[in-house]
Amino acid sequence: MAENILSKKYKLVVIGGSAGSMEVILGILSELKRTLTLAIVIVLHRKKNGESLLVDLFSSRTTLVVKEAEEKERILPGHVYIAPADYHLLIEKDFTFSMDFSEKVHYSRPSIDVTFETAADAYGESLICILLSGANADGALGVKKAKEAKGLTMVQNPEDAEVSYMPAQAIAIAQVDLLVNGAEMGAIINNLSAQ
């Protein structure tokens, strides 16, 4: 891992996944360590009826605190935060959370794109984007917008990537920082909280 990427002080991940991603959250969410000094995100395309049981899955693989983000809600690191169902979810440049109902983007709400979007203008250089398996493009921007604010991203392998539409198309449009297989992606979260 190059230098600059260790020196950096991060403050927030943000995750966003579809189709294939879920196994993947689940094994990084199982590695990270309790004393963990970065906020987690996390964006997944889900139905927008039903009952959310994401935050007791989720919550059965940390020591973190898991819940779904609120509006107006201040990010705090060793938390996970769970974008709702059938909303945007916007990160505000005073670090709280804003919900939006506006059109679909990518047929997505929540957009990855969005919550991506908003943390590198609130977060800048001490963002880290990770954009994980799915099969439309939702996320791209994103991670190339992260780039540009000089935050971290990180794409999985395609290849090893149960769909690999949505990494893919992150390559193709952004200089990604590292590409990491699903597996990888814990260790070096608590890595980068490290520093």
The other form holds:
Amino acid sequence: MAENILSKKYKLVVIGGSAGSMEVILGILSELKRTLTLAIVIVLHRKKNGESLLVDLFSSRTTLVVKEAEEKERILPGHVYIAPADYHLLIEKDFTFSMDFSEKVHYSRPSIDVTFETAADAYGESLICILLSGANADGALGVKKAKEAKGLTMVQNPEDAEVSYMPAQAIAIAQVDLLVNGAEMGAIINNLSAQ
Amino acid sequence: MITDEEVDWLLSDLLEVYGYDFTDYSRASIKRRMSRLFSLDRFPSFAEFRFKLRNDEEYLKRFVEEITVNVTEMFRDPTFYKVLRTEILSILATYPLIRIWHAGCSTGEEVYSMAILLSEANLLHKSLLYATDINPSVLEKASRGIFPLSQMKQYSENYIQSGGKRDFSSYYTAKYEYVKFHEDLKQKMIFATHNLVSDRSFNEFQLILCRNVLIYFDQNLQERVFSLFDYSLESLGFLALGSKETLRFSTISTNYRQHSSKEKIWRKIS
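Having gone through the form predicted alone, I am curious about the other one (the form predicted in complex with the partner chain); can you provide its structure?
Zooming out: every chain and molecule, the one shown earlier first.
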């Protein structure tokens, strides 16, 4: 694992969060350095509407480009993409997004599992997969898939999480690489970036 | 989890044995759906899954129904329906016969929504609603007009947000866990199988709705379907897409003008 971290081979960070994760995400974004060579994809459980508000809110915390992920869009380093409301966000092997309006997973659309699983499939060992606070089992299976695909898996320390259920579910079914407090995550991501 | 190679095998089986071409569908979604079906139906091995698909036509139906996404809603995106109601229908009202095509209609929830709009605008009697899908079993469901009672609260809220004034329950009769929409809404609906990948245009329309279908296609296939729609749309007709879909990158886009900046409705201007 230490070797993984030093090798700086990572290209994509996927972050999943539900109840209690917003503050952590805002904290991560405000830490990210402007020369970040990684792309960030954020999947957040929320109500159907209000995506534009999230873009504005996240943009206010970082100099990186923040946008809602678009259908067939190519994933670029230094960009922060938000999964749109009410669609699953999938990542294709050619590093583009596609969307899907299939059944909710763990009562959620977008589902964290769906994005994590497809990201693991597309990025393999160049993926960093981060699961934050939440009251839902979504994301746990995705963390497991990311680990199996040799990505780096990072879960918010349940004691640090506002709602510990979601990180605890991931820890229960996957050999998670790192348990991290929310406040430390931004710095870790910066360190894993190539420059 | 099914491997990429196995996905390729299934896709070529579908094409070779049954003539269904899913090769230009977005791969991540189709792979996920295949993996889901594989575990849902508890196949002991991939070989048995493949054998079943190749040799059992009944299973083919289930397979196609499951790998194509058939999740839909009545009055999905109420603001979209509000624009149809307040801006588009009054234009369509000037035609003696209104022809509408719901391409990839799935189980028909949006077709019934449209019938309700037309009926409230007193236009249903002079409309024809063509509802097509690649998949005969979802069309069968659509033609029955029977939907789960559990959905009605959400649909009723959508209906009201779309500008609906009536009591939504006046459109159906509830029985046990299901509701049946009234027969008069169905009078002008024509259900037919149509494959957007391989089939041609079959009429000319003033409005084509194809919402949340193109997201499953790759760009080549999207382009092909856009040409099909262009060919099937009368001059000054409307094309309506899903909220994350766009005509912007298509070669036909120069002949179209987006009707409103918020809703994904384009008008054919040349």
